[in-house]
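Take a look at this one chain, the form predicted on its own, written out in structure tokens.
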Amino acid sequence: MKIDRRGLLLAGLLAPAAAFAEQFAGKYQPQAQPIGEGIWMVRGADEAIGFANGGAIANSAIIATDAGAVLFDPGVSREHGLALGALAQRLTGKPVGRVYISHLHPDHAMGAAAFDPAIIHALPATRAELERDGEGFSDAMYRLLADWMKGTAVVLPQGDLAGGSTQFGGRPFRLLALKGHSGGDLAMIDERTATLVTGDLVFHDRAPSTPHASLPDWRASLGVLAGLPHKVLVPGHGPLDRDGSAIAQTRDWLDWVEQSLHKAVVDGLDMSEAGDLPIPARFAALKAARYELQRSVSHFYPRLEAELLPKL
């Protein structure tokens, strides 16, 4: 049998996944942190998506209502969503009655596979982006996470949300239809506790990710969030924000990345050199800072070079 170079490469890629599958005994064990009356935060790992963490890196929120629990962001896989649903039932005494998806990224959205599509809601832009990119995300997650993803299919949310006041099970919420981290970013205020849940519009002590970012739109959304009275903030990644610092921290990082990469292009640095730029001391506490800087270089550098370098 003749094995070509492509076959050898594929064998090398698939062998680790096969080894993981043989020894796989992983189980999601999400933990809840009470943050107000009938509301809990579930922390994700402050890491990149990887097999060791099962992709459970995004924060979620669980809220008790008379009609069932509200789950804001259902996790990365069907098994993750099921674990979050079971946790919600233990905390509230009721099954999940409504799921909100903040945006398209798989660590926040693909756990929807655990729930009836009729109870899953998102902004119209988020549904459209999942229609466009969902299958590609699914392929990538299966390659990265192997058996963690078993049974996970792309489930599209009802793209029926708009900004404004709403209620579920007698509990009032204010929905915010924003964008910037992606083309559609849902945030929410639980009116009973003045808790602001932001999805990935806000990161806290963890460097922001930018694969679908529009920085002008993101800054505008941060301005909206900063103007909303709230007691605590549940970010998309990182610890609960009790002192109001996370919005400014997110803006500061985005501003620094944009300015630094602009200067790097003008100074003639290549992408590898830009990814090795020194990170300011004020960002020392941010998890995954080098990782996200290097990702942002790949997201922004080609466009910046096209805009800033002379045409030959």
Given for the second form:
Amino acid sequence: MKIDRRGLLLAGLLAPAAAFAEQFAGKYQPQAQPIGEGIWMVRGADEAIGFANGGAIANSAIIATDAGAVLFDPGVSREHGLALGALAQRLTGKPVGRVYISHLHPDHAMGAAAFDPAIIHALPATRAELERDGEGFSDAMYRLLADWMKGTAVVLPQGDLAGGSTQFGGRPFRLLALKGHSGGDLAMIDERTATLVTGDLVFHDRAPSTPHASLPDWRASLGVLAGLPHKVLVPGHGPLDRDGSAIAQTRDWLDWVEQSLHKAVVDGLDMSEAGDLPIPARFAALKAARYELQRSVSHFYPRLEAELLPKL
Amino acid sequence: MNRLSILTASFYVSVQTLAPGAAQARTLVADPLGSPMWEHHGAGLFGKDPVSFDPRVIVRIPQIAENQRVFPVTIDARALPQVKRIVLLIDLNPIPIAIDYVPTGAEPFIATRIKLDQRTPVRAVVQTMDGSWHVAGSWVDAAGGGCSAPPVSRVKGDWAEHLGEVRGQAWHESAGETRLRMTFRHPMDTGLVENIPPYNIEHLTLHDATGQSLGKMEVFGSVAEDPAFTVLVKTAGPVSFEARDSAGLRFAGKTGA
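Instead of the form predicted on its own shown above, give the structure for the form predicted in complex with its partner chain, please.
Following is the full complex, with the preceding chain placed first.
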């Protein structure tokens, strides 16, 4: 075969086309589920953060007000935040006017990069924890999610929230300043529809994750949430809770994990054996149960050993 | 020769003193994990001995490396007859061997925790008395920095206050066997962190009440900070153990006394 100059030129023109065929084509397509008047839940995938789901695993809430939409938890990345913002605009006819961040974890917090920092609010503890861990989360998310993260920088929220009644655009809310899943956990009630939005204090049919958990604080916060009258509950992960079972389910799992790991140390198991413990049938509906048990082993086991193994 | 290859070479020197006349170039059985380091590690570890990938060797690890500084691994080779030696190999770690265990009077079972410096195969490499090697393991995805980040106790600055604190407990299992768990407070410095020289537990020995050896272990810097070990020894009586670190300090304990 003779390769002439024209053929070479043509090959040169075609080569970039082949490269373009590899270009990243992921696109977030958040779906809204109506809950009540002017309030929607956006469901995350009940999975671990991974390239296949773009990290879109946390639930968000969108609430219509006269001053713009309220977005509770803006997703994992700039593109995710933009997609949630566009969805809010379509649903409410107004752009996002206020963003709440429930806690520091990247699946809930890093989508802040899509918004003006002046409209992003969180508890003081959440801002402080993001100052501490935000860059580390960013590295971890870029490693796992690659192009899904493009353009995402750590944007710190205003750490200016406190518990109590408030309003935005004429719509009354009650904010709850809690902790236990992390050092600062924001929950809120939309008074108009009696919807309780809990962030990751409550998981529903998806096993709770514990990387920054303080279990006594978490249980106390669950007690507070259980005492608040509400019609429906938007959990941090998993489906909408209409029958009030999600708070008890979250507590049940945390109690079981704590007791099981305590017993595993007392019985002489090592970490990987504890991570292989049988999971009771009552948790069969919980997604990612084995995965979260093994993460919890990593979070709690060395401390339990230091407490329970006799000093020689 | 760069620093890394010097480090790696020194591991094979210590490994080869245990298996004299081993290393020689030859074609290894193909690696089902496709590790880029398989040939290299194989040449150092196996010599001319036969090698197979063997489902009788069980490596229990979690689905996720939640903490790349403390990644639990349990190796159970009790389905293999006459195990002589168990090596925990992390192909792509700068310190590729974590432990080299000779269970003289113990079941071929060991659990510990390791550091991961990147995505890597984690394997059990088990030698039986006939000299053959039996390999099992899988890829583990991990963020970087398990070996090249300072230990938590170095960051907190309290490592010296707790150095050598020993905890342990024995559980009597059936048929004259004892499950023994041991933990040691130790920074297990890898030498890969700027201005912190290597400093780690190097040897661990186990003895029964009569002084008979139950097992001995070479321990390297890729074992996690504050190391923990679980073994199954063949005695129902008291067990004494002693760890020695690279500064010559000894940390001893006794259970069932």
